[in-house]
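As a starting point, one isolated chain is supplied in structure tokens, in the form predicted on its own.
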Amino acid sequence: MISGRSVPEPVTAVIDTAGGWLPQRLAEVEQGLVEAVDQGGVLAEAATATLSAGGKRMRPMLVLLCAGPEAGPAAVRSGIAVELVHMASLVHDDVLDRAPLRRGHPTVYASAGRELATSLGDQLFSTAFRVLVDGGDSRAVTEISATAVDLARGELLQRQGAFDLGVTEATYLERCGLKTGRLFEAACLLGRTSTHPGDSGAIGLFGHRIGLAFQMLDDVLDMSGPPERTGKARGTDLLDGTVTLPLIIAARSDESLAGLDLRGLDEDSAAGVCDRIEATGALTEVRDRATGLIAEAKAGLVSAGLDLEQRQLLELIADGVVLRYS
């Protein structure tokens, strides 16, 4: 049985609505993750702690939902691999950002140092490929390989734009599409083609859109959510020098924001900048745009060749992306 800790909202609402096949497959994914990270050696403890810290498991959920009730071992392996890639990217992000906290807990970087954290991220990436190779899933290996490259491209864009208030909305959207939307897209594609080879249709676009919405709403929460909810300081993106859509939009109506010295911010001044951004209405605008993306994603499911239950469950998880940030 899979616990609420490992599958928190909005995923639990989908489990409650779906048939018995979904909890069973999710439990197989969770067990597979435990076995994948418990390989012994110096990194095993850090890997297990990273897994145990929790997570929404939305990406494995998307794999399984897009595969449908016919989801079998190939879909389970893809769900495991997608989550391992996600975990690896978070560990590497924390190294690059020198992040002290994630989900309210010390990061591997903070607790064990840069070298171990970097090695852990590398191991999680390689383990994802091992899971797929051991299952003979050459098509899935190709998809995950391409996705990993896009994640790296997105991270490079973020590094290149660090502390740069000239980052445009187009660059922001490209970066988010690569860093977040791409893995959601891959999850949907891997799920669909595990039961319907060659029939990806519109399902990848659904994943990409909800991934973009997820990131946009996360960027809003970074500026509006209290630390006890987000597990990190308010305005952490500003402190990291990451220019996000709320700041880009707010600077259009408050020109003083365009001249910020991001490098000179501390936690108190970053919170003050968040207040100024919120006062422009930018957070509301970004929320509305994210909600629009969710609506587009749901509308596109009509042509994705899914059965009624699959479509309803995917619509529910799309709505859950918005509800999580409400």
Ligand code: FPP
The other form holds:
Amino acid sequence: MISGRSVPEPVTAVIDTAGGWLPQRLAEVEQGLVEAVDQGGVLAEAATATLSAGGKRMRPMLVLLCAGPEAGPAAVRSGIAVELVHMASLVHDDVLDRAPLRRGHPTVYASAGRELATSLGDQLFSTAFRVLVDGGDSRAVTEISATAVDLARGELLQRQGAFDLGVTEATYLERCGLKTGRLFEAACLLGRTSTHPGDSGAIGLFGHRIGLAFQMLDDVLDMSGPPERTGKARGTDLLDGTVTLPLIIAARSDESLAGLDLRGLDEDSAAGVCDRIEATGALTEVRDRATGLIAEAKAGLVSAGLDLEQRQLLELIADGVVLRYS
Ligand code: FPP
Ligand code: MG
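Could you output the structure for the form predicted in complex with the ligand, given that the previous block was the form predicted on its own?
Okay, now the whole complex, with that chain kicking things off.
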């Protein structure tokens, strides 16, 4: 357990395999997160609820694993900062989506309203930079700043393509690379450079690939459910007008899907569209492609200059991305 949260399978496997340094540093990240969100005022309750609402701490884990056993305060601060940016982006995303649920719990948007949720996202986002500045780490500030710009670009690309069945696979991949792959990439880069300054090579690509696979599998899960597992209704992306890879692929073989009116869907008909998409084999195809990306990510680690144990731990976390969705 990390600070009383239940820890999912892949994370447990990595913690069990790594030496004592990993749980120690993860606990420091968790403590840092608690301190970072605890700023009093009207946002305190929502901030604490958001922090304790779950989350796999996958990004801080990547920071620490890429830093390796000599991970120190710089890696811990980067772990805190990437998780704060991640949390901020989800709180803002839920405002934009008008989402009722996240991880099975009411979103801040649903329970406290648009204004409070927007402010909380802003607070979490700003605090990430304070944590990095407190460590005097201008390199990390620059990386996280560039990453946040990319997240915003990815989100905008998604909004611009909303309800548009003409969204291409290339645009989908660009969008997922920006909104999800980029933060995984930053986590890996910041971890590695905290212990190996100047080494910004292959490890970033590893992060980008597993982030992209993560998002592709998340988009499959949105359609396959079940809701008890995902904490949201099947077809939520369709209802939001978000055109994802399963639909793009399915529409190639099912003409009725190519002409779908996403604005006319309700919860029941969205679930029916998910079934039709699944019947084309598109969910299996996207799962396979994500699995292929994970394999490429792992293969790329061979030339990343890591020691064997570190590489094996990163392979384990990469496998965890797929296992979680199998
Ligand atoms: C969740 O994915 C959302 C993201 C990965 C990115 C959200 C980014 C922003 C709101 C813009 C930038 C914000 C900051 C603070 C820099 P999803 O919408 O695919 O999945 P979900 O809604 O089902 O979780
Ligand atoms: Mg969303």
